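Next up: just one chain, as structure tokens, the form predicted on its own.
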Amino acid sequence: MSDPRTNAGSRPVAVVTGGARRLGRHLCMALAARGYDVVILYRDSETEARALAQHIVDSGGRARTLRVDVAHEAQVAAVFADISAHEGRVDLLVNNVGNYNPQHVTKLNPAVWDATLAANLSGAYYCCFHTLAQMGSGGSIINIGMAGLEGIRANVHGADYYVSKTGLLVLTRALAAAYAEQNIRVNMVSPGQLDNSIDLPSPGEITQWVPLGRAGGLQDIAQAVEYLLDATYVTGVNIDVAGGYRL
């Protein structure tokens, strides 16, 4: 496993959106363990974000928190200006925000639709845009998607979420092609049913949906992220980490 601390002779910087809780928290800890200085972006979970940063510092790493609603471009611009002033670089961006509203499409309120796409898709683009302005050669962006994007099919629940993550896949590939000459890689990791998913099937039912017969864990997603960090000849890919979910 490569050590990112050899990059340019100083500690690399990872920025993780939605980094305070659940998957984001786990990824922040994994990245800190690899030698990254971690900037934890959060919207509402200030207590959790600060506790996580303190945990990383107590473990010998470096981390700090910044509050931002990624749905608002002006806030994103201000946060990345702060990162430029303090860290001076971004080596890795993980777009982890994923607002999920499992409403039936016939009852989906336009305001909810707008909020989901603003956070999940536009917010990811804003973060990419401002990251790329200060990311040097060898940098990486990893977007968190959803399993099954390669074989899109109708789902009447959570249509706004599915649309946002499908758009994020298109954005991932467009940026990968556009920035390859600068040796900046852009990829996607798409979880399926995780053991902390809000709509996880019961243990007796999950085998009907997941061929490997179990829900995924946070470590399964972290493994895929770490693979992409080491796989310097991989860009523009989407990796389903889903145990065969939606095959």
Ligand SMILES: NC(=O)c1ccc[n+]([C@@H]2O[C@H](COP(=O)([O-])OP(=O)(O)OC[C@H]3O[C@@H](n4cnc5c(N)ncnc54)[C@H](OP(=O)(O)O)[C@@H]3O)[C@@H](O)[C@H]2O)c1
Contents of the next structure:
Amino acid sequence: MSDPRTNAGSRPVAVVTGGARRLGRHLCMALAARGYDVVILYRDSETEARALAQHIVDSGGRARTLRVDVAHEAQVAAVFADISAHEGRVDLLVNNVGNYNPQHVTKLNPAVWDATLAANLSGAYYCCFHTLAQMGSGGSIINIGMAGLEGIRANVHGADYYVSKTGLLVLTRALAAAYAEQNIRVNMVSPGQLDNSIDLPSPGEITQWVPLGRAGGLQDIAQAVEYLLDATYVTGVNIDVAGGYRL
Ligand SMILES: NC(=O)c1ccc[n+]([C@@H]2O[C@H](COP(=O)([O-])OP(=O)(O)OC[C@H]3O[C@@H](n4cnc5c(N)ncnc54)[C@H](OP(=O)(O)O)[C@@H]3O)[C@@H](O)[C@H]2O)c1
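Now the other one: the form predicted together with the ligand, given that the block above is the form predicted on its own.
Every component of the complex follows; first up is the chain already shown.
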């Protein structure tokens, strides 16, 4: 919804990057159902973002959409200035943008590398920076990672993606340590193979990698996000939601 309105300060505000579609969309709906005013950040999917905001409003919630390419710090700064002016607070940031490019590492080139790092890692940092500037005391940041980051091994496909997600984990822990005294918690939720994945293995193959024997659903990720919202003594953790992947 593009019509601005001021949050009187009574309702918590959640900002979700890449919120218009797929996992981001699901998280926006889950957060709205928990009582958050949701700011849906999108880049290209304006129609989907507006439809989602309308769906949330029709369901009794509140939502607003804003366009941003998180790879550009000036755009991120402008979006958070808009949120400061209209919502007046940020209680939760979900850094959900994460472009996956399963290219072989020998086929990578600097332009692809830069684009992945700019969106997945620098973009998340810019959003954290501008969120933290207005968060004050108390709040939560949840970064979306990928399963298996801890003890990561060589993977010749998607090296730029894995580097960006590993960097995001390092950033998660640093911010968690630094902002704990302000009661701002910073955590990571790391999906494994989701059932909407662009390179989903067959059910037979999945059981080779995933002990629980199935791909994850969007609700599995939302469940972990909701756990972290309730878990007020948890910060700096990374939760793999991956059916036991790499056990
Ligand atoms: N799906 C899986 O199997 C899986 C597995 C492991 C981890 N994950 C992680 O889970 C998260 C969500 O995955 P997904 O598959 O739902 O994501 P996705 O569909 O690949 O992307 C989500 C949204 O990110 C937005 N986006 C991309 N680049 C952007 C930029 N520079 N600035 C602003 N927005 C940008 C796009 O918004 P617009 O459409 O508006 O342009 C896109 O709709 C990601 O972090 C991903 O790495 C997913």
